[in-house]
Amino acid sequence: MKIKKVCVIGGGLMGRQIALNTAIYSYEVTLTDSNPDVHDAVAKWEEEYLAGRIAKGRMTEEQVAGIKSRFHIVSTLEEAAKDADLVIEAIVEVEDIKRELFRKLSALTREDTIIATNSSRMCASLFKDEVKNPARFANLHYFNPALVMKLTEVVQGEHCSSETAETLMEFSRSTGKTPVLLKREIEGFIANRLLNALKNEARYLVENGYCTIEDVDTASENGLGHPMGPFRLEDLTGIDLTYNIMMRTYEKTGEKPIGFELVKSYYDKGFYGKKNGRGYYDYSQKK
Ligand code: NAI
């Protein structure tokens, strides 16, 4: 099957992103979201975006024109999903509100579309008696920012055909990414795991005295050729966000996670990361 209309649902940080990487490498893109206000806001984002785009050098203004046709922004959900070969689903990661968009968008769409989920935690199978045909039905995961890493995730439930996730990966390769495949579903995929691994046993190597964040992250850097060690990364994605998913995890197994009460010895210190000055390291007297 040959993908020509590709449909974001969601205008976030995620979605506009997809929507407009896909729309850059000649696809027919229609996004929408479900509060108005992001509308204008993507409008004025990909205004910018593509006008720096054009300042730097990196696109013709006969590119952009190109592509600012392509990419179309709507107010509903039916104009959006009408037609589409491809259906990528980029919103808020709430179970509920994910399975009633599915329930929705499966009678929106042809038998043969292909409906994709970004979410970053949940696999397909969690929604596939939502929607009319799970053959057609899998996870597609980005990572942020989406118009610039590279990798993208496929998943394949066991509910989902071998066409539609080979589908899925050639479509990501015809928008620049590389694609990996995981044959059976797997909460995290793959890179989150892996980076999980290596944050858990960051935390216990601090939380038990054998050596200081610094030391962690200086062996991460220095010895694996990691571009920034995890703490120094936690303080880029946010400790208060690490908090947050470590305490759902507690409430939701009661146990604590590897690395809890360190995490959480910086949280009630109010020491976030570099959004606000302070997190693992002291960002304040730098600009
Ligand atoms: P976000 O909060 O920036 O954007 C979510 C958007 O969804 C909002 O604009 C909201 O108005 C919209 N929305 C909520 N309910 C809706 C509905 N029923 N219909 C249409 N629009 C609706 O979130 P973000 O970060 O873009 O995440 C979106 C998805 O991507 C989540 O599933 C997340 O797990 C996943 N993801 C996030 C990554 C990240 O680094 N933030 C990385 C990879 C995946």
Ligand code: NAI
Contents of the next structure:
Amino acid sequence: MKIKKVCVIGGGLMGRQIALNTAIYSYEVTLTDSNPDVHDAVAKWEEEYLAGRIAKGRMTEEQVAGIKSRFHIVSTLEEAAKDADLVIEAIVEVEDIKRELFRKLSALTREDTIIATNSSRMCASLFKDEVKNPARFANLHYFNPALVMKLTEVVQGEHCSSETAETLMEFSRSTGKTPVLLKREIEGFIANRLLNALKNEARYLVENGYCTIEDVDTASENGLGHPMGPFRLEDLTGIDLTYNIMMRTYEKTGEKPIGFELVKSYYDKGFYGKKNGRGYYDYSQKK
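Moving from the form predicted together with the named molecule to the form predicted alone:
If you are looking for partners or other molecules, they are not here, because only the chain is given.
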């Protein structure tokens, strides 16, 4: 099918970037969030980001005007999803909240509207029974920051049609991304499974007193050539997100993941990362 109108649900760090990136590549985009305060925050962020593109000579005023005309922040889910060809969910990583959202979306969208979840952990099959025509339901996982990172992961579970998967692959390419296709579902997909192996070792080393957080990041950046070490990266993606994922694993298996107590110690202090100025590192004095 031909995608023309895209709905993004969730105006947080990922959702707003996914939405704006999509609008930059000439798609009509509607974005909504259940928290009305987020709408103003996204509008301010959009204005500042696009003004910065003009100031740096990356975009012209004419280009920005076109993007703004295609990027719409709306107050209700009904308005956002109306006539959408593709809906991308980018809300909190809590199963029950996602389940309720997909149930609502199934009632609001056409049966041929593709519904995609940006979740990096929860496979679409977990929610397939909430969606009419689950053949149009898949994971479309972006990486943070979504305006910059090229990779997307399209995951085709057994319920998902090849047509849906290929449409998402082509949509990704048309928005400046380089997609990879997983023909079977597996938690963590490709990139995060590789990254989690590194993170587990990093947490093990620090939690057991072998070295400091700074030492691990220095070794990763200067020895392995990574753009940022695992702890600096987690500050960017959110320690709160990591903790919630670990808690879900703990509740499901009864076993604490590697480094659970280390992550919990920062979470309990409200140190969530760059988003609130303090994570493994202190960003409060940095502009």
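In this text, the rigid core denotes the largest set of C-alpha atoms whose superposition between the two forms falls within 1.5 Å. Note that the coordinates shown come from a computational prediction; the quantities given were computed from them, not determined experimentally. Residue numbers count along the first chain shown, from 1.
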### Query
Is residue 263 one of the residues whose C-alpha moves 2 Å or more between these two forms after the core fit?
yes
### Message
If I superpose the two forms on their rigid core, does the C-alpha of residue 98 end up displaced by 2 Å or more between these two forms?
### Response
no
